[in-house]
Amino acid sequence: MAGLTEQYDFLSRRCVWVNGPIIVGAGPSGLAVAACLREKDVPFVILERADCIASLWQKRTYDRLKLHLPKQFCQLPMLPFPEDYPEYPSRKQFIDYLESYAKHFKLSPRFNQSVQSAKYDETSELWRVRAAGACAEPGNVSADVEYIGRWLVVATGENAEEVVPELEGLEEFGGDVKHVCDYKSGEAYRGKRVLVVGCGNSGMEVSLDLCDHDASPSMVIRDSVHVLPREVLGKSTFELAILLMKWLPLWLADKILLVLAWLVLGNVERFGLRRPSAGPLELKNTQGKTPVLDIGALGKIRSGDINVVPGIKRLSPGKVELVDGRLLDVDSIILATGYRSNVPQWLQGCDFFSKDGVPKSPFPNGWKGKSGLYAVGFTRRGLSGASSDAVRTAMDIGRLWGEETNVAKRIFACHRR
C-alpha cells in the first residue's frame, strides 16, 4: 500500500507510518471514503477485522435481502448501479457491486486487523491505531500491529455489532435461539413454530420468509411502528417522502405520507400495529427510527399466516409466556432485534461520540471532529447518508492534504537552495 513506512519498536510491536488517513471499516462507508480519497491521489489505509469487504452483507445477512430503498439511493459515489440491474437489488447483486466497486478503484484493505483501540497523541499530534490480527502480508504472522498518522475516518457504522436482549428464562428454554445476522433461509424453519421477537424491516421480512417456507410465526411487536408501503402508484415512498420535504414542512409531509399509507393498506392497528404519535419523517429526524416498508408481510399478518403477539415476560422450556398472560409453544427464537455501533469498545479519549456509539452533532454536522478525526456512516440515512460523509470527508481532508504537501514542497526546495 502506497504511503506506508513500517518499523519494529523495542517491544517488538510492528509500527505502520500512514502518510494519509487510517480509515477503519471496509463496509460500504469505508470504501466510499477511500474511493474518494483515491480520486485526490490521497494515500490511505483501510484497517478491516473480517476476511472481506462488506462482511455484514457478505456474512450476516439472510438470503433473501434486498434492498429497500430504489437502487439511485444506494448507490455509492463515482460509480452507478449496472444498468440491467433492478430498481430493488438483492443481497448477491449488491455484494457484486461492492466487489467491483473496490476492484474499480483499486482499494485493497488490509483484512483480518481488528482495531483494539484509537487514540490521539497530544505531544505528537497523531493518531495511534493498535490492531490484533495476522497481518495480510504473506509471511508476516505479527499480532500486533500499530498504526500511526495525520488522520482517522471511522467508518465501522451503526450496525457493527448485533443487540442481543436480556430474556428471563433463556437458559431454561431448550429451543434454538439465534440472532437474524445468523438466520439465513426459513428452509431449516419448515413445519417449526417460530417466535421473531422485532418488527422493523429485518423482522417483517423474516417472518414473511417463513411463512414462504411453511413454518408458523409469532412475531413481537412491544412498540407502536410506522409501516408504510414500500410503493404508492408505482413510486417508490422513499422517493415520495424526498420530494415532500422538498416543498412542505415536515409535519405537512408526514400528514400526506399517513394518508397515502391509509389508502393503500387500510388501518393496520386493527391487526396490533399501533402507529407513534410521532410522523414517521419526524421519528426519522428525531430518533432515526426507520418505518417499515412493507414488501408483503402485512398480507400474511392480514391472513393469520403471522401471529402478532405482545411483549415477552419471561421463557420456560419449550414455552413462551407473554405479558397478556398467553402462553405459546414455541420451537425456535429468532431475535430481529438490531444493530449499534461498536466504536466506544475501542475509541478512546474522544467525546465526539455518545455513549452509543454516534457523533453526538445531529446530520449534518456528524461527520467531523476534531484532531484530524472523521466519521463516515453515522447519519441514520443509510447508504446515501455514508455517501454524503465520505464526499465531505474526502474533500476536507484533500484539502488539508494539498495544503501539508504544498508546504513540505516549498521546504524541500529552500532546502535545495
Ligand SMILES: Cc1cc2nc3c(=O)[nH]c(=O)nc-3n(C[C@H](O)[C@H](O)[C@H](O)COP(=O)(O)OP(=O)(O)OC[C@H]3O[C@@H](n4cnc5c(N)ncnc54)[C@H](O)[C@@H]3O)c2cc1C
Second form
Amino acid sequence: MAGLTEQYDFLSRRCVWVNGPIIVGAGPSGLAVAACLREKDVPFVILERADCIASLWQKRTYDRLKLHLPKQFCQLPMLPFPEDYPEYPSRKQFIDYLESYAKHFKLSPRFNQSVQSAKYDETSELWRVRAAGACAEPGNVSADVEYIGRWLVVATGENAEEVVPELEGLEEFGGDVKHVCDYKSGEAYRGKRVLVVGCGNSGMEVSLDLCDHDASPSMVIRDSVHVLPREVLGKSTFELAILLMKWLPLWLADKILLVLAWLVLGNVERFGLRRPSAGPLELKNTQGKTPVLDIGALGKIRSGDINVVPGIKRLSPGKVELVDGRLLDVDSIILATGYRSNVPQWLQGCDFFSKDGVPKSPFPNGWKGKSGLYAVGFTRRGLSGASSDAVRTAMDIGRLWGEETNVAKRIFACHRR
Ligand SMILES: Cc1cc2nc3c(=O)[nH]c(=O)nc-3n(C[C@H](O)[C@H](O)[C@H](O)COP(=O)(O)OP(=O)(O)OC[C@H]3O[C@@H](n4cnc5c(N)ncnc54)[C@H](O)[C@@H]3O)c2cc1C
Ligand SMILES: NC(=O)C1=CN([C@@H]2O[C@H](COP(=O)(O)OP(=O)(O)OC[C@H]3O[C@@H](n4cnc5c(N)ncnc54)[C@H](OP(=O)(O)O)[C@@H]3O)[C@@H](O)[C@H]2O)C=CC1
Ligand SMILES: O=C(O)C(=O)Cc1c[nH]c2ccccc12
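Rather than the form predicted on its own that you just supplied, could I have the structure of the form predicted together with the ligand?
Next comes the full complex, this chain leading.
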C-alpha cells in the first residue's frame, strides 16, 4: 500500500502524489511514526537523505558506543528489544533492532532523497516537498523529485548537522582535525597528543576511548558541566530522576540528584569540573543540555590520564594556546562540540519551529503544528520522547485519515445508488 502516483511536470521534474503523510527522516523517530501509521493502515512515504535507515547510528557514531539510558527507555512503540539484550544495548545491537523494526513493519524508505525545501500551499491546502536525489538519472530527467501531500511529518532529528566552532588559527594548525561524528576508535591515535574540544557525553567518552588506546587526550572544558553517575546503588540515575520528578518539584529533584552524585563521585570540582549554578534537570529542560552520565572518564580525569584544560584562545602550527596563557603541543583535534537541527534550512514559511530548528512549544505540545504539520523527535528527551511524539502523531493522522476515507466511501456509495 504505497499510496504514490508519479507524474512529470513541464520541466521534466518528477512529481509524486502521496496519498498520506510525507515523513522526512528514517531515523528512530521516522521509523516509529511510520510503524504506528502502518498499524492503522494509513499509507505514507519516508524520505531519507542517506542510503540506509538510522544513518546517525550507522554512519556517525563511534564503535564503542552503547545506549546510556536503560533499554526500557529506548525501545520504539509496539516492538520491544529482544529479551536477551543487556540493560544498555550496544550500538550494533541498537542498529540490529532498528533494522528488524523496519522489516517487521515493512518500512521501505526512499533512500538518497535529501529534502531541500518544504512549503505549504494555501491554495491547494497541500505540502510541496522537494527532494534532491544523490545522482542524476540518465537522460533528460532531473534527479529532483517533488512530493505532494496532505501531511508533513518532520523527523530529521536534533542531531542532523554537526556544530563546528570557529577557532582562530585553525587553518594554520596543520594537524588532523575532525568532528566526533567522524571518529570511530582511538586506534588511529595511538601515541598521539589529542585535543578533545567539548565535555558532553561525546567528549568524555572519546577521551576515555583515547586513553584505552594509549593516546594522550586533553579535554577542553570552557565553562561548567554536570557529571552524574550512570547508576546509583545499582539503579539507573535516569530512572531515579524520572521517579523524583514525578513526586517532587524540579529544584528538589535536582538537589537530591546532586547529593547522590556527590556521594558516589565525590567532589569533582577539584578536577576542573565546575558544576553549573542551575541543576542538571533544570538545565536539560531549559537549554536541552544533557548531563554527562559517567561511564569511566571521571576515573581517568582523577588519575590524570585525561588532562582537563580551559577554553581555547587560538591555534598555531602544532600548538594550542589556552585562555589561561598555557601553550600545549597537539597532534590532532577532535571537535566534540555538539549537533544541531537542520529544519530552518529547508522548512519554509512556517513559524512553528524556532530559529534553532526545534518546535517553539515545549514538551508535550511540540508535536503538532498547523496545516497538517507534525514534528517527531524534537523533545530533548531522547528516544522515549521520540516514541511519545510518534504515537500521538500517528493517532492524530489516523483519525483525520479515517474521517477523509469515510467521506470518500459515502460519496462512492451515493454515486452507486
Ligand atoms: C552519539 C549519540 C548517542 C545517543 N545516545 C542516546 C541514548 O542512549 N538514548 C537516547 O534516548 N538518545 C540518545 N541519543 C539521542 C538521539 O537523538 C536519538 O538516539 C535518536 O537518534 C533520535 O532519532 P531521530 O530519528 O529523531 O533522529 P536521527 O537519528 O538523527 O535521524 C534523523 C534522520 O533524518 C535524516 N535527515 C536529516 N535531514 C534530512 C533531510 N533534509 N532530508 C532527508 N533526510 C534527512 C538523517 O539522515 C537521519 O537518518 C544519542 C545521540 C547521539 C548523537
Ligand atoms: N549514549 C551515549 O552514551 C551518548 C549519548 N550522547 C548524546 O548525544 C547528544 C550530543 O552530545 P555531544 O556530542 O556530547 O554534544 P553536547 O551538545 O552535549 O556537548 C557539546 C560540548 O561542546 C562544548 N563546546 C561547544 N563549542 C565549544 C567551543 N567553541 N569551545 C569549547 N567547547 C565547546 C560544549 O560546551 P558548553 O556547555 O560550554 O557549550 C559542550 O561541552 C547528547 O544528547 C548526548 O547525551 C552522546 C555521546 C554518547
Ligand atoms: O541521550 C540523550 O541525548 C537524551 O536526550 C536522553 C536523555 C533525556 N533526558 C536525560 C537526562 C539525563 C541524561 C540523558 C537524558
